[in-house]
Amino acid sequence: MNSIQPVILWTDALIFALLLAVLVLVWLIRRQEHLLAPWRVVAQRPMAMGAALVLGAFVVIGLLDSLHYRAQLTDSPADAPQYSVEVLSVFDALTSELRSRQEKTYSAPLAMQLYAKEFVERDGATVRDYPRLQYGGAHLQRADERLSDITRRTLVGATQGGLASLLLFGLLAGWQVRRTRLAVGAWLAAWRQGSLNWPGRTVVLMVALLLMLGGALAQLASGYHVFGTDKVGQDVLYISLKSIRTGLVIGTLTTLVTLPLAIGFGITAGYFRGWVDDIIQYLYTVLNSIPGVLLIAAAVLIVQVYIESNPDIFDTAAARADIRLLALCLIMGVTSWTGLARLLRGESLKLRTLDYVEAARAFGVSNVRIISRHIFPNLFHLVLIAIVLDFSGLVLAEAVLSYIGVGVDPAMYSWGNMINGARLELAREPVVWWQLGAAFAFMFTLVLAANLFADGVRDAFDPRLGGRR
C-alpha cells in the first residue's frame, strides 16, 4: 500500500517538460561542433562558470520543490486509504524540521526569545519579559551560551563542507588525471596556475564555498531560526528557500510563452514586410499602449473568479495557487514579447537583403526553408541572449506585482509576498527587518548570478564582440 499519492501540478509538468527539452538540446549541441564552440567559450569564463554553479544550486532546490505528493492519513483504513489535503514536496520532506518547528510569533535571527515582551510566570510571580522560544536555542540552559554555540556550529558546518569539497576535488583530480593522462603533480600545478582549458580554480573554490555555506546553515538551522521567524512563527529561512521555485517558474515559464510570439511575429514582420509587417507593427504598438499592470490585474482577477466558481476542479489550496501562478506566467509572457519581436524584425529586415538569401529566393527555395535555414540560425544568438537577460527582470517583476497585490496567490511562498508582508513590519516598533532582508538576499543572489551568466553568454554568442574575453 502506498503511503503517498503523487501530485502533478500544471507548473510541475511544464518544469519537467522544459528540463527534458534542455537535456535534448544539450545532446543535440554536443553533436554539432559549430553549436558547441560558443558554449566552450562560456565554459572558459571564470565569472560565468561561478554564476552557473550558483544558478545550479537554485535549480536543484526548485526541482526538489516541484516533486509534489500527498501523505496518507494515519487513521485511514487500509482498504480505502485517504490522503491529506496538504500538498507537500520532496524538499518539504528534506527540510521537515524547518517546516514543523513553528514558534508563537516573531523572533530575531539566531535568537532564543520572542521579539516582543509578554506576561510570563517566573518564580511564582507574573512578570513582563521576553519568553523563551520553543525550538530556537531550546538546547541551551543559559543565554550566555548562545554566542559560543553559534560559533561552534558555524565552524563545524564549514569544516564538514570543506571536507566534502576536498573529497569532490580528489575525485575531480583523479578523473582529470586519467582523462588527460598527466601526472598528478603536473595536473595540480596546471590547476594552481590556471592553465587548464576550463576555469578549474573558480569551479573548485565556488563549490567549496557553497558546500561550506550550506554546511554552516544546516548546523545553525538544526538549533536556531537562522533568519528568524515571521508573524505566525514560521521559519523565514524555510520560506525563503520555498520561494526559489516561484522565482524560477516565473522566469522560465514566462519565457516559454514569450519566445514563440516574439520569434514568430518578429521574423515574419521583417522577412515578408508589406502589409504583414504593418499588421504586426500595429498589433504590438497597440499592446504596448496598454499598461501591462492593468492587463495582468484583469487576467488575475478573471482567473480568481473562475477558481472560486469551480471549487470541484481545484480541490486543494496548492492547485488553486498553482493555476494562478500559471495564469500569471501566461499573461506576463503575452505582454512582454514586443521588445524582442522588434529586435528580431530589424535584424530580419537586414538579413533578407543579403546575397545568400537573395540567391536562395532566386533558386525557388520556399520561404519556410529560407527562414529556417538562413534567417533564424543567424538570429539565434539574439534569442539566447534575450532569454538569459530577461530572466532576472521577470524574477524582479514577480516581486513588484506581488507587492501591489496582483502577483501570485497570497498563500504561495514567494519573495514578492515576503516583501509585501514586510510593509507593516517595517512600520511597527520594534522594527521587524529580517523577512525583508532574507527576501532581498536570496533575490539579489539569484538575479546577480543570472546577470553574470548572461554576460558570459552574450560575450560568447554576440558576433559583434568577436569572442571578447
Second form
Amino acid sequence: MNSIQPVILWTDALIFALLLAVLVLVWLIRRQEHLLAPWRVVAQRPMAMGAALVLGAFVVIGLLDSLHYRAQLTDSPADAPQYSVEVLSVFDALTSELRSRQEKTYSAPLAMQLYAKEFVERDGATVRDYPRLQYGGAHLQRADERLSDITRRTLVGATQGGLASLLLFGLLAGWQVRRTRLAVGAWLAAWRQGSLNWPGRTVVLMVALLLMLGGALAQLASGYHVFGTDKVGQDVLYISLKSIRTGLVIGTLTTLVTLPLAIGFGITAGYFRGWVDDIIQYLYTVLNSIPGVLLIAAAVLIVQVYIESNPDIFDTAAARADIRLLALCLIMGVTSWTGLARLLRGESLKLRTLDYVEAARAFGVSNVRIISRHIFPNLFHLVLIAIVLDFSGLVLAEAVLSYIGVGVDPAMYSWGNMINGARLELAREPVVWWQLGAAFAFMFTLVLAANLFADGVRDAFDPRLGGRR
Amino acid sequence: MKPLLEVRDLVTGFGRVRVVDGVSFQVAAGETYALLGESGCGKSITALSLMRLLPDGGRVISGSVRLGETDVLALPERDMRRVRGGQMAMIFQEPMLALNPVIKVGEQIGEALALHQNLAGQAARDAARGLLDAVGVPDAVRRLDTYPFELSGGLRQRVMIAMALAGRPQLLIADEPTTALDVTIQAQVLDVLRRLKAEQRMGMLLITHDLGVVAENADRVGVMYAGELVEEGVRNAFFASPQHPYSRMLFEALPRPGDGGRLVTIPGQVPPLDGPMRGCRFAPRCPFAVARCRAESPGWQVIDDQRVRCHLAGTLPARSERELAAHSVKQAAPPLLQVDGLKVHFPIRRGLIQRTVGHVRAVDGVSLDIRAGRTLALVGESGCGKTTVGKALLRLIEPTAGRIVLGGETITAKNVPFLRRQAQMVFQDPFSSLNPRMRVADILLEGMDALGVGEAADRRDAVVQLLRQVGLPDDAGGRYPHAFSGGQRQRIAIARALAVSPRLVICDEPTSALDVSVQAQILNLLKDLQDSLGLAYLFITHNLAVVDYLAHEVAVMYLGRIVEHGAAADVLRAPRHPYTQALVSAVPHIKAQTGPGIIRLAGDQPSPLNPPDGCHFNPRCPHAMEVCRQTYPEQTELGGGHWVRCHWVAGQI
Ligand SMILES: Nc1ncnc2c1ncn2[C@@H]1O[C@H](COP(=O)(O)OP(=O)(O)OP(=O)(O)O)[C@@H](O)[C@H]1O
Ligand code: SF4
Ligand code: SF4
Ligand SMILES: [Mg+2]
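Take the protein just shown as the form predicted alone and give its structure as the form predicted together with the partner chain.
All chains and molecules follow, beginning with the one already shown.
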C-alpha cells in the first residue's frame, strides 16, 4: 500500500486555525441573543442565503485543497519510504483525472482537436492538420458525434444532480416535518408559498441548481476539457478550481492581519485621544500617502530574495510558493488596515463620550475593561461589516497584483496568473479567450456572491437601517 | 364657519401596526389646537401624515384630510409640494435637523420665498429680513449672512419659524417647538408664535407633552393615547375638569408647587400597538376600569364643551385636589460635601502646534454645601455649566482649581477610589447611559467589581436586592437594557449608582427624557430612597417644578457661577436675583397666574468663552446699572442662608 506524508503548509495551518476560530465564534454567538438576532435577519434574506450557499461551495473546495500531502514513491522501500517532491492535496486526489490528462498545448473548450495545426501522420502520409487531443473527446469515433455526446452528457449530469437534490429535499422535508410537527402537505404548502421562517425556496432551488451544474460539469469533464487547455495543455477547469484556494486565502488571511492592527490602533486612538491619537493618525496618514503597490512590490521582492537564498528551509516548490502567498497576505494586510482603523477611531471617539462609559469611569473601572466591555462590543458590528465588504476587494486586488507581476508566485494557480498568462494570447488569431473567460467567470461568481452576502450582513447589522426589510 | 383643517378618521400604519388609529379633529383659522400625549402615542405621526412626509414604510391607510377646499391626501405629489410650506408649514423640535448647515440663513429663507412668492434678489432679501424681524430675531440684517450653526438654539428655532412663514401658510404645525429650549427662550418663542397667529389669523396645530405650554397657548386641546384621540375640549373646560381618566392622571402626576407628598403615577405602560386591541386601550392602567371597558371600545360622549371616549364619562367622581403635604424636614446634619471655589476651564487650542489661545470658563468658582439626607438643586439654562459641576465633583473631568471635601476627607488625586464609593451619578438619558450589550446584572455588578464592594460571592444577592429596591422584577438581571422602557431603564441606572452604597448621588436631569407619568414614578423612587437610605442628592435640572418637589435647597447658576442660593421655598417663591425672577416667571403654568407677568429676557446667554465684564447677566438684565458693567457683585446675605450676587439687590437693603 502506498503511504503518504501529510504536509502542513503555513497557509494551511492558518486557514484551519481560522476555521476553528470561526466555529468558536459561531458557538459563542449562538448563546448570546443580541448577537444572534442580526444573524437571524441575515438568514431570512433569500439573496444573502443564496449567496452564502455559493460561497459555501467555494469554501468547501478551498478547504479540500488545503489538506496537503506527499505521496510515497512507488519504488521506495517500505521501511525507509521516500516521498515525491510534488505536494498534492485531497482536492487533487479527487480530481486526479483532470490533473493528469495533459494535452500538448492550447485547445478550445469542449474541443476534440488541438488549437494549432501540426504535421500528423494520416494513412501513412504526413499532412498538416489539427491533431486529435490525447484525452479530450478521445472516446469519440467521428467529429460529428461530438455535439450529441455533449448534449447527452450535460443532460445526464443535470439529471443526476436533480435526482440528488430531490433526495436531499426529501430528507430535509422529513426532518423539518418531524421538527415542526406539521403534516407533510402543510409543510410543503408553506414551503411553496415561502411562508417558512427561513428562505426555504431560495435555498432549495439554489442547492438544486448547484448540484445540477456540478453534475453536468462532472459528466462533461470526464470526457472533455470543459474550459479548454492552456499553453502547456493543462485543463483550465482544473486551474480555475485550484485558484479558488488562492483567492480565499488572500481574502481571509489578509483580513486576519488587518483586524488586529485596525482594531488595536483604531480603538486606542479614539479612546485615549491626545498624543496617542496624534501618533496613530500620523502613522496612517503616512501609510496612506505611499502608493500601496510600491510597498507590496518591494516586500514581495524582498521575500523572493530571501526564499532564493535559503533553499534549505523551503524544500518543495509548494512551500516556496506558499510562503510567498503568506508574505503577500501580510503585506496587503499591513497596507490596508487604515480605512477600518479610521472608522473605528471615529466610532470610539463617539462611544467614549456616551453616558455608560462615563458611568463606568465613575466607578473607576480600568481602561482595558472599559474598552473590552463597553467600546469593543459596541463597534463589533462595524468590524464584521468591514470583513465581508473587504473580502471581495482583496480577491480582486490579488488578480491585479499578479497581473503586474508582484502577486503570488508565478507557478501558483491563481486567477491573476491565469489572466496574466492569457494576456499575450489575446493577440492571436483566432483569439485564445477561454483562460481569461474562465478566470473571469470564477472570480465574478465569488465576488458577486461575497458582495450579495455582505449586503445582507450590512443591512442586518447596521443600526441605521434598523432591520428594514 | 368652515374649519380651516378637517381631519377625519385618519389611520396611519407601519406595516400592520396602526400607530394612528381613527383620529378626527378640526382646526379653525386663528385657532391653536393642542395635541397632547405621552411619547410614542402618535402625535408626530399624525402631523407628518397631514404633511404627507411620513418616514419610510409609513402609509396613510384611510381617512381624509381637508385643508380649506383641498383634499390633501388626494393631491398628486407635485401639487403637494406647493401646499407644503404654502398652505401649511411645519416646524420641528430640533431646528438643526431641518436647516441646511452649509447654506446661509438668508439664502435658505430666500429659497422658500422664491418657491412660494416668486421673489428674488433684493426683494427676497428684504422680505427675508422682514420675516426675521417678525419672529423677533435681533439684528436681522446681519443674521441673514450667518450659517445656522453660528446661531443659538432659540435663534435657530426662530429662523425655522421664519422659513415656515415664508409661504404665508394658513396652517402652522409645530411639533414640540420649544422642547429643546430653555424656559426663558421657550417663553420668547411661544410669544412669537402667539403674536403671529393673532396677526396673520393662522391656524396652529401645536404638538406638545407639556401641560403648561398647552394651558398658556392653546384654544382647544386634544389628548392622544396609544394612537387614538381620547378627549377633546375647549381649553378652559379641559383644564377645569378633565374628563378622561388618563387626562386626569396626567394632571395629578405633575409635581405641584409646595407639595412634598407622593406623586400619583400611572401604573404600567402604553400598550404595544402591534398587539390585538380590544376594548378601551387605557383599561390595563385605568383605576376606574370595569368589565365593559375590556370588552368594548368606548365611543365619543359629549359633555358640554368637551367630548371624551370613556364608558364612564361624566359619572367619574369629581376631581378632588389632594392636600398639599409638607416637605419632610430633616434635622440639620453635618455637611457631607463641601465644595470651595471649584473651577473648570477648558483650554481652546488652535493652529498647527495646538497652542492654547484661551479658556472656556465652564465653571468659574462654585462653592456648595450638601448635608446628608438633603437635596440641593442646581438650576440654570443649558450651557451654564451645571453638568460640568457634577462631573468635576466625581472627577470625571479634572477640575482646574478648588477644594472638594467629602465626609470630612479632602479629595485629591490619591483618594479618588474613596470618592467613587461615596458619590455616584445618574445620567440624563437612560437610553445612552446603559450599555446595550450588557445584561442588567452585569451592569449592576460592574461598580461592585471595580471598587471591590462586599464579598464577590455575595454580589449576586446584592443585585437582586438592588433590583427590588428600585422596583424591578427579580428576573430583570438576566435581560438586556433594550427589553425595558425608559422609566425602567432609569431605575436600572439608579440601581447601578446605588450598587456601591454611595452617600451622595448626583442626578443629572434624571427625568427630563421621561414622560410626566414616568417622571412621577422616578421622583417618588428618589424620594423613598432618600428617606430610607439617608442619601444626599445633588439634583441638576432646568425643570423648576421638579426642583420645587424634591429640593431642600436651590442654587441658581448663570454662566459658570452661582448667582442665588437659599432654601427652595425662598428661592422659588420669592426670588431676588433678576435672573432667578425671570426664570421662575417664564415657567408655563397650568393655573392662571396672579401677580406680575412673565419677565421677558432679551437675547441669549453669552458664551462662557468671553463672558461680559462686570455682572455676567448685565446685557440681559432689566435692572442693569453702570456699576453692573464694571464689577462682579459680591455675595449679599438675605438671612436664613439665602444669598444673591447682585448690585441691585444689595442696593435695596
Ligand atoms: N419609522 C417608523 N417605523 C415604525 N414605527 C414608527 C416609526 N416612526 C414612529 N413609529 C411608531 O409610531 C408610534 C407613534 O410615534 P410618534 O412619533 O407619532 O409619537 P409621538 O407622540 O410624537 O411621541 P414623542 O412625544 O416621543 O415625540 C410609536 O409607537 C412609534 O414607535
Ligand atoms: S373606558 Fe373604562 S378603562 Fe377606558 S378610560 Fe374609561 S373607565 Fe377607564
Ligand atoms: S448685578 Fe446688575 S446686571 Fe447683575 S443681576 Fe444685578 S442688577 Fe442685573
Ligand atoms: Mg414626537
